[in-house]
Amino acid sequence: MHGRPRKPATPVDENASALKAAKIRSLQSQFLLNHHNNIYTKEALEINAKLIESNPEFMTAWNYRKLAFEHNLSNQSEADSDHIKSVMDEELQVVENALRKNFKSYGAWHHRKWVISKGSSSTERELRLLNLFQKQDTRNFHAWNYRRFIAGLKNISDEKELQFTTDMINDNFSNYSAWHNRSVLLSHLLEKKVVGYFPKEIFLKEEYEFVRNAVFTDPDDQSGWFYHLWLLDQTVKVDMPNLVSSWPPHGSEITKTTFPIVLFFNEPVEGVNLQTVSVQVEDAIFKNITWSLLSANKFKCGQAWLTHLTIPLGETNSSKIFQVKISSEYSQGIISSNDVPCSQHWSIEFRVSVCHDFQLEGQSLRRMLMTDENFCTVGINSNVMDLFKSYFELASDYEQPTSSKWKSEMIASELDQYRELLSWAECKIGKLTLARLLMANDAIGTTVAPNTSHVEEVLKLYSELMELDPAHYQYYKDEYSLAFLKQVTSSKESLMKYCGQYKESTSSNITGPMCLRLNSLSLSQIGSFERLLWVQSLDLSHNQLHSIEGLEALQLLSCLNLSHNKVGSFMALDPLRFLKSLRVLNISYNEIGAHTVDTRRYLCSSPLSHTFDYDKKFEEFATGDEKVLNCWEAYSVFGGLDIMQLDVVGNAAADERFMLFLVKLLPGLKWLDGEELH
């Protein structure tokens, strides 16, 4: 464990292990017999105590003691405080014996918390016991977690506990648990707005200096670096949620009468609804609008929110321009996962041009191709330039300048310190911290487009880290990809370099005239979606993508090329479920079906859970066909889409049976793996 080589067992060790196992099996058989028959006698509890002392991780044995505790107290005719205290003391003694055997036993610590929470026990004694435990193992996170529990029961102030944490770190700064406890306590003080800790810039400067002493003393010890990462997160964290992007963008003009509206916030939020956001067409407020969350975190919050708007048509042979306004009617009702309200009012205005003298329906569909010969350079006078103007020249500053000033100064100071450190210490985590500081410095205080003045240095640092630390190669690769995409999307000039215009001979009415071509860039992760809401055609082929998380925000996407990546399952394509405009999809030459065990599939509910909208239809669709039943993952992704062209060749899952399944599932499919269907 933790890189320590195992020593081969000697015959003496093997004999001792065999005797111990026989003893545990005997105790376990007796215990289970008592448990199944609800026997809670003194003798049964003694057998249980011996079993727990031999194996403190046996959770069923701990749960039995809870049942016995409740049973024996409930059978008392009168409440005897001395008897209750005696029973509790016995339980606490069993826990102590177990902790002597294994100080990191989850079951033992959980049981102790359960007993103490019943009352009638001395929390002062618990604190003294904790002090003894923490002298033996200063970094044991179970003890620190239990200490927070006891401090809460005793109403010990966070400031006093913070001082205890400081003393423990001064004794040994290589104490991960003490640093973590410090972050928990400071979060509490900040949340309660305690004088001296709020606003956060008051204590952050001192904390940066405090952790710097540890980091500069031993740069190879990672405990202080992790705490520095938490401080950096507190520094760059936005003060309140705000809208950072939308589709349609402010000042734009679109020509469709039915279209999606996407609101993209700087952090996950909840509360986007009719009461908080109004949609106005001309002078009429639309009341039949329903906002939905595209992708939720564990707090049921998300950055991207979606609704659809249909402009009411008047005379059949007329043209008209409608003014649409979307504004925060009650912005404070939009709340972040940290319960911080959006207190800044925002408004988006755009035009919808309705023209009745054109028809696109009924045009024949040609097979869409994304090879180099199908594209030409985007003209400088292209309509897309007006769209880019909306994104890059009409953006607003969403953070108060006064807030950005202290953040910029603090991060600039940290940059100077860690550049100096790296001048004399070859330190992997130091390089990682420098890269994070540089990205944070660019992210703070920007007004229009993202600042990318340090991205080249960041990319160089991550490239060096991929060579220096191959064990964490994938993490560095992901961070490299995200930084690179920030650079690509930072300005209209940089973004235009990756845009291709379909030649007239290959253009189609199912997508726009332009494709964002991010192919063959060795990307392992995608991001910067707030700058890509306009994309209708996207080429991500010949990269190293394992997932497309976040792509659901691109609601205009009608053509997507994911060929020659490392997608390992249909569940990794789950965001496609939300892309109802998708017509052309290429997922050929990935790794779908190649992995015998793919743990990512368990992130998705099975058809039996009825989590997805199409599960009941799937049962009808399958009609008892076992071969089809095994395709429920693909059904959950593709079941609600109207795909016309699909490429899946080159995946282990793409056998003849699966092809027949796709043809049955997608009645509108016209092209499959390059072959036209009849």
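Definition used throughout: the rigid core is the maximal C-alpha set that superposes within 1.5 Å between two forms. Predicted model only: the values in this text are computed from it and were never measured. Numbering follows the first chain given and starts at 1. First, how it differs from the form predicted in complex with the partner chain.
Core-superposed comparison between the two forms: CA of residue 651 displaced by less than 2 Å. Once both forms are overlaid on the rigid core, the distance between the two CA positions of residue 23 between the two forms is 2 angstroms or more. If you fit the rigid core between the two forms, you'll see the Cα of residue 637 move by less than 2 angstroms.
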Contents of the next structure:
Amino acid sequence: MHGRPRKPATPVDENASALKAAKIRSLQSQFLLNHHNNIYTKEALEINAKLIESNPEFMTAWNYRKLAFEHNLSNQSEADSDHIKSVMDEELQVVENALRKNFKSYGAWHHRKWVISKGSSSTERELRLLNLFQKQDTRNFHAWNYRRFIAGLKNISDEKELQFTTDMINDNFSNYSAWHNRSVLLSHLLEKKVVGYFPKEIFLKEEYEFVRNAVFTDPDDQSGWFYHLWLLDQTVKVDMPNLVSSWPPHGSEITKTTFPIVLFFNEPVEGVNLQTVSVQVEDAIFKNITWSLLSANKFKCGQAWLTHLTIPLGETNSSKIFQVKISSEYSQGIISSNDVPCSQHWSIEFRVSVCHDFQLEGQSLRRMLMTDENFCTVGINSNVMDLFKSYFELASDYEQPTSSKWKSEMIASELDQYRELLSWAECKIGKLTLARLLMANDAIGTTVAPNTSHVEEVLKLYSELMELDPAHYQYYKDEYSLAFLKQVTSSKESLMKYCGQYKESTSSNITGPMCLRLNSLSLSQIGSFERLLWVQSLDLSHNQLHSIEGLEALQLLSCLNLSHNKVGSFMALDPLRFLKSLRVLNISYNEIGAHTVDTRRYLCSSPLSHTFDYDKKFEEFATGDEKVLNCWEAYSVFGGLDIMQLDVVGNAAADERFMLFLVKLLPGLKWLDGEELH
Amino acid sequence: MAETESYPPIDPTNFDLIVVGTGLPESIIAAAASTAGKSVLHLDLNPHYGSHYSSLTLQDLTSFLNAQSPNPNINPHQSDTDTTAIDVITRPLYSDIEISSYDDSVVESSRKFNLDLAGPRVLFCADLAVDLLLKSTANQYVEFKNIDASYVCDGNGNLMNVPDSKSAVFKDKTLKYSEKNQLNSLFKLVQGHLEAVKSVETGVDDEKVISEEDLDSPFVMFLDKMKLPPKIKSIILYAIAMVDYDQDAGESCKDVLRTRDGIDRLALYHSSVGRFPNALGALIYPIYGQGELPQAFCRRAAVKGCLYVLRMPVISVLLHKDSGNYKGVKLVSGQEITSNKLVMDPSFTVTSSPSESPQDVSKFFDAGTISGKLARGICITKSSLKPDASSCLVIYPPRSLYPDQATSIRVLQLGSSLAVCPSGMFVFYISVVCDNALEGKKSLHAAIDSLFSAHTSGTTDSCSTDQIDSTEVKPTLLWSALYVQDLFEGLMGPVVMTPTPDGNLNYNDLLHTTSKLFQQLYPDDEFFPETSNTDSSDKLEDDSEVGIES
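Moving on from the form predicted on its own, kindly provide the form predicted in complex with the partner chain as a structure.
Up next: the whole complex, starting with the chain shown before.
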């Protein structure tokens, strides 16, 4: 079952398996003949049973039994319960024989569920069977899964089942299935608000202690780790969706009359629309607003929602200031993916000053070069400081301060325990858990500004883990990157260190927007988008990014440097298609086209795995050999963008034919790989 | 005498091997020799099997302990032309016998007891005895149950659970988290070492192997090096490795356990946990008592053709007059039986008759010297030590009961589910290795005082008046037998002497000696050769059979 080494087959084994194969083949052809002719006689079923017994993995054979079952019972005119029972018992017996052969047969367990759900069989017998299976292999997840099914059918209380997991874990705590079932059952109990399990702080303390016994007894046994992670998630989780940031921010002043509005929530939500959110300019409520989801996934939920607003300018009010208010009109209508409504009312107010003179926004015909000499530090008096200010003083009524007391106590006590564990034993789970706890501690701490008092320690822990456990290097690296970005975005001061004002090397004039320069930081993942909604120019070059998921929330982004990263395909750049302001893009020196199959994040690059529908227009647009895969992907990502300057050199996909394709695809393109187009 | 006439004549009168005494070592030799195709005659003067390894009724136990009278010297020597006879006498193994009864109900149900002479004793699921039972297929004659729990006495007289496995450590409510980590780390180190040793043999890495230097050092020093606190050290040394002598006594410790052996003992314990799916802990006990084991081997021997005669004392050993070599034995019936080899249990010795020169006798019967003493105790109560465990092992490490307690005291409690006593009663076996009877008895009494409360009511007139309700209710002692047993190790000679029961909890050392004796007896024969039908029986005969039922 577990830990049994494979032995190479001996000639005797091979003979036996050849003989078995011959037997199965003959049974199989007889069975298929019956199946195709819809023969459901006793003899036909016996042949099928024999076949299943020698090969329980054959799904068609199971499906045939279902057909036969329905066929034979539908012929029964009156409800002869004895007959039904004998037919069902027969089915259960076949399943049992199959499970005896292979107790991890998906088909067999599924068939059993199917038969049992037809009713009238004794669930007592099922529990007896389960006890046998769970004794033989305590971790068999099929049996655990079936147990949940039977417990539901038989209305066995969650508390009783919880006790069962306790017993199983006491016998041997190295049992993922038991820990997992525990988390499922506790979630049920919490959801149903069962006395003793609601609110969740009642059981969390005991559960932390329970799993601590496992982790501390054997820090290398991984089965308890996931449970701890689940508990931590339960502790930190805010149970309600809430707005955490927006563009434009509350209290800010902007100078454009047409601009995007982005609402950013703490968790994916749905239901952001005219009924739930009101947009008010001066005293007029805008009715022609359409909110759209900023997310590349197929779900209806997302953290970021977008709309565009144009201030209607009369002739007279050429330099007027407009007061805009966006507020939750009916916050209950905004619900999280697990149907929890947003019950907190919120509102954002900002001013729009109309200034015709400033509207030039002349697009520079010069090529932008994001090299160090093209940036200078940002002056304290720069007008962006005001934006920052409003960002970081955005009053956070988000989290309810009362609920966090038990949370910080619980996490503080866990922190003490895990620091102690590390004092006797250098173990990776100790370090990892400590890092997670410290992040959690910061997350639930003070509400006014993000607490980053422990980030330095977290970064150190992840650095140590990368060395200690190279097999999971990438995971630690990702976590490191996210913690690092959390720190960078935590305050105005820390952000300023990474900002630069663009100027052309030939002139001393500041000619572009302020750029957030997160280059050469060996980031493998990006995050903290809720604090970056203001960014117009972003330098992420010389990192180790595979993906830019989440970047779609940065609606102001017009200039993006992704050169010298590890982006493996155009599909990994999918978020770009939401960035309609993007003019300058550098994706040079990545790995686009270098892997036929990107095994890391985007598993398989094919139209089937894409999150949006295949665009028919591509058929019209592309001709002949342009219909290669990369062109199609590039078409779907860049097709709707108005890019002026693009760098793609240094990617396997960027051959001459592809360049021609890009020129055709992007009519507004002025610069391609540094060459001016005519 | 009318008695003599009732002794049946034995036919044939010549065997390859005669075995006298049906203790475990003798029974195993008889079974192994029969299996190897030898003709074997197995004799015992007692009406029951097992000799010093038997389980007896309360009455029989009392009389067996007290039976010290030498055999009546019935027959004068018939001076045969070519034979010399040396008289055999039994030598007393037991001394300082103290039997106390405080409640008549115990003695009244005497026949419902199966009391072990050589208790406390258990089998470890992975020990030699279990292997031998399986290998010899004698396991079909015995059934086992597991010992429910195991406790060790801490410095303050409290009994704590012995956290002897990963899951026991996990469940334990008294250990600190750091202690849990330390204990399990040691378990893992041992496991890693054993696996690494195995893989070194096949030429893989040797990273986890404990260094030779450490392996040769005292185990207690190794545990110190691992920075284990005294409490954990005590659990490992005395309650898992089952060490006798105080390992912290330094130079004066009589038997220092080396790390190498310490690790072997931990490994034995650990491979015992979970060897059989239906045995929960590491320790098992045969239903109806330890006496079942010699009987099982005797039955095995009988199946292979060994001839059994009980109640048949041997009165003398016969020698060839000319060569002085062993020839045979003379039975109490007067019959003379010849054989090539003779094995005798250690309670027999010979008197040198005046006609023989002492050297001749000692040439054949180097009776061996007493290698040590053991104090044993059997106690009977009507309640269990712990309400949730009907059978359990209790260890009192050195110095835990009184300051100069030099050796570990082991106690085994058994309940009626093991068919060793009437229902509602419990039997306790206590043993301690000692230098002399005084010291041994002191240890026994200290353990008894700690375990039980004295009998206060009932028929005895020594009714004490204090009626203090102590917080923990100790079992009341109803009956006890304390005795001191001499220890002899087995001896190879023209006549083979088997070992007496030793002071260990399991049979490993005894079986080791026994298999060596057999190999010296029959160097060309295998000690229970592997048979093809043994592989399927690697399952403990217990009440709950594991399998799928419809």
